[in-house]
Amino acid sequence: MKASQLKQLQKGQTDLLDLLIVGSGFSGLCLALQMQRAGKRWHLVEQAASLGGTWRDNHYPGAACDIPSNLYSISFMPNPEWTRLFPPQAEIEAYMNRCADQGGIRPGLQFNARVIRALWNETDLCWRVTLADGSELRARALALGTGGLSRPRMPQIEGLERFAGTLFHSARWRHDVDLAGKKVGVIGTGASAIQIVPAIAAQCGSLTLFQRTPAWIVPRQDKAVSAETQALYRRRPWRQRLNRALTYARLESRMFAFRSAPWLLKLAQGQVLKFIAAKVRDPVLRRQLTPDYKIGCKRILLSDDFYRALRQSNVRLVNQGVVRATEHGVITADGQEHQLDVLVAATGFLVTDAGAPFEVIGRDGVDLNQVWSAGPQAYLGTTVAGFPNLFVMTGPNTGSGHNSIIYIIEAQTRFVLKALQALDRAGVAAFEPRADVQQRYNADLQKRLAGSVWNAGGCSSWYLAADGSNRVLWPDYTFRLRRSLSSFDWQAFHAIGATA
């Protein structure tokens, strides 16, 4: 197609936007924003009643984030009023919110607009989105900000349906439910839960936590942030941008003991034990808390009371994963059952088994579902092969188990602008990678991972594929991923309707 033929095609076309993005979390916060900031025609579908995701979802007793808050924001986007070093869930949701306002991209936001199906259309070359109400929006560009912790995992009990008492997800937390006084059951020893046990313990009648798999944890440091330091970072936002890249070299300077000193891993990993022995002093406890497998293989979580919360008279370990539900309470795989009148499941996400929460039917009618079937991949974990002008915002393997994702989203996000100024510099209807390209890319990845302490550490983890292999994970520096996602090289892509 010649230019003159695109150009008179999208002439006209009022309602053709440049980007389409779906997702309101910090992945399509920060796209808007830029979106905005560049002029570009964007428009942002949200299926909630509010922007936030994550930190939208995740209201639970005691959430809060385990990246130090200066760094868990967007880069241009500072805020001096955080009040503590890692911030809680309330206070990340508002800062989204007020980033939303300062950057002008209200109009923008849909809410209570659910996708159910994006299809790339082959004779006007771009992206048709249907919502729920029937309504279609045309764009040259799709990008996904579904992200992979959106999609609770329940557990997988036989008869959880014949419960009789309060049952809900962690990430759909019930502040209806009184926990005073109440035989309460947690699912889980992951990131969520222990936060929530040490938050609800106290109004609790029991406590009763069901572990498989105990954790490496860590102290986690937490503080309140001085009203000196607030008006010091008001006054001098020099002293916070300093802050956050001291942060960020110091949480990226653990990538060289997980890529290459193992041997500082297993130093860390008797540090954690001796912090272990201090925390728990019945040694039946301790060995239950104790983790079999190397230190990293599992994201290592960081708490101040978790270990506290467990010696309190109301609380009581389960070391038995849960079987069978009964009307009363649970069975564990030691036969005994448990009376509860409230059970939360704080078993995770879908992650590694779960594309596109709807329809992506991409060139040719092939369906993005389908195709990650056997377990995602993509081309510098945002485009895919197939799909043509899509965007997958914290795609597959670019998660970070020592970072802050955002630093990551921030990189994505140039790329997907330096993508469509590429797209309008060469006159091209659109792009997407070689397929040989994103093989090899993906090959020397899995190598990269094959021996890694995520992959053979010991463990089994929501990094890991049903096959064995890590889709989640970066195997590298944060600051390679974001080189690699600095620039459009075409080299890499297929261009669709260039001129001629």
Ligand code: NAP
Second form
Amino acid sequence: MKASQLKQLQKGQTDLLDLLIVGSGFSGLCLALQMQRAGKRWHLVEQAASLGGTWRDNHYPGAACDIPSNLYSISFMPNPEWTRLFPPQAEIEAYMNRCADQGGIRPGLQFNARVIRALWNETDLCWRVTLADGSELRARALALGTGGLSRPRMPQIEGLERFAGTLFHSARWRHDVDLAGKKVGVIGTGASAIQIVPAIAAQCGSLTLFQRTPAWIVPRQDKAVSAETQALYRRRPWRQRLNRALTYARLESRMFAFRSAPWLLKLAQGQVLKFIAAKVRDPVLRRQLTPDYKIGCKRILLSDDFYRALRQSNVRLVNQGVVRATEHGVITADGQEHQLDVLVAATGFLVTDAGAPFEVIGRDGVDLNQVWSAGPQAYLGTTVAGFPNLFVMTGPNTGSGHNSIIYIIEAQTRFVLKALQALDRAGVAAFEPRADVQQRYNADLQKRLAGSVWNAGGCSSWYLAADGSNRVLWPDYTFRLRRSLSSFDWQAFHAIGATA
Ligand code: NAP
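Having displayed the form predicted alone, please output the structure of the form predicted together with the ligand.
Everything in the complex follows now, all chains and molecules, and the chain you saw is the first one.
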């Protein structure tokens, strides 16, 4: 959309947008590309100054994908130029920007535009979305592409504000802070920390890694993509598509172990124990790094260099959670004080306890964040009863611990288009899922998750809400979710109002 059209729209002088998209991570990007291709009137607002979502924000040293990028990319925008099997963050962010340029969607992207409120207007049957600068946009449908992993979670540590050194979260990396010769502490041993530690260990004077729970870590086997392979992918795109399909099938086969063959998980666990034994010779350190819960309960991590980094003489693993901070460092659960100059919180994101990052008011004045305060629920992870024409990208129970989230995002994107087409065909202004359908759908999901390795594998993870329910993961093969999202079935939805 051109700037002049946007101004008119904000003044309410033109027709409605078909879709307003919030957020420019992979969800927003895919939606914008497909809406553009379909010739819809769409617009995207992004609070930051550039696009990329998690791949713009997570620029910590060592940040890289842990799904092979032939698969972790948009299916209709293949990239023969990937330099590695698991490319670094900057390459993925650059790829996303290239997609935006090639797809011709730049004019529809509005940066530094923070949404503060979205309100379903029951008279006009449209969403009225207010930005921080006071302007308002009107759209027939609203898509939240605000991401599950976008709001950093600072650790619950008493007196953290007392720490006089430099403190920052892994997703807000301070590149202006020189780590050379400094006493650096990293809290956490999740996917972020195990990439950060090998990347910064050599620069730090000392590096102390605070581990509360060890992770199951398997070899990443990253490698460079040769110039010949890149040329082959340019010449014969079907070869890259084939590689993508085979990678998808290989990763998807893990679901067989999670769902139907716990003995396979046991076998994998045995293999990983051998890997730890080969990489960590010190028996005390090995014991500390060996998880006591089932593999798969938390996200399985990939690394070729984490254990090697822990062997460096300036690196120390403290097998204790951090409970308190002092002016000069932190105190762990065993009462030990650790003096630090820099403290990095690689402590993850607000996922299970957070709804939308702004007010979303649906039918009858209902607030999405209040409805979701007892745990987010949606139908097909995408639509929510009481919230007409609302699409939640990577919504409740769409997460995948074993495959590419972009596969799910593309399935949701197609569903958005199907839904908009269904409204047009039926001459209906809006839809929302039937409350009973959504309730049954979620009851079934929670029943299937109850005995799963994610819920009952003996760990606590960000997959689980305070009440023990799992509102994050899709408990089945990803192609099954895609199939459910492949059509719009009016039997599951209410129609609201007729179009003029
Ligand atoms: P995370 O998996 O939530 O890990 C947070 C870590 O902080 C955990 O080890 C947690 O320990 C620890 N922690 C929290 N408070 C602590 C305390 N007071 N003392 C000691 N340790 C404490 O966060 P993340 O590593 O940022 O990863 C989040 C998700 O982002 C991943 O699961 C993945 O989906 C995504 N991610 C992907 C990539 C990639 O593709 N390469 C990279 C990074 C992140 P407990 O386990 O005991 O709670």
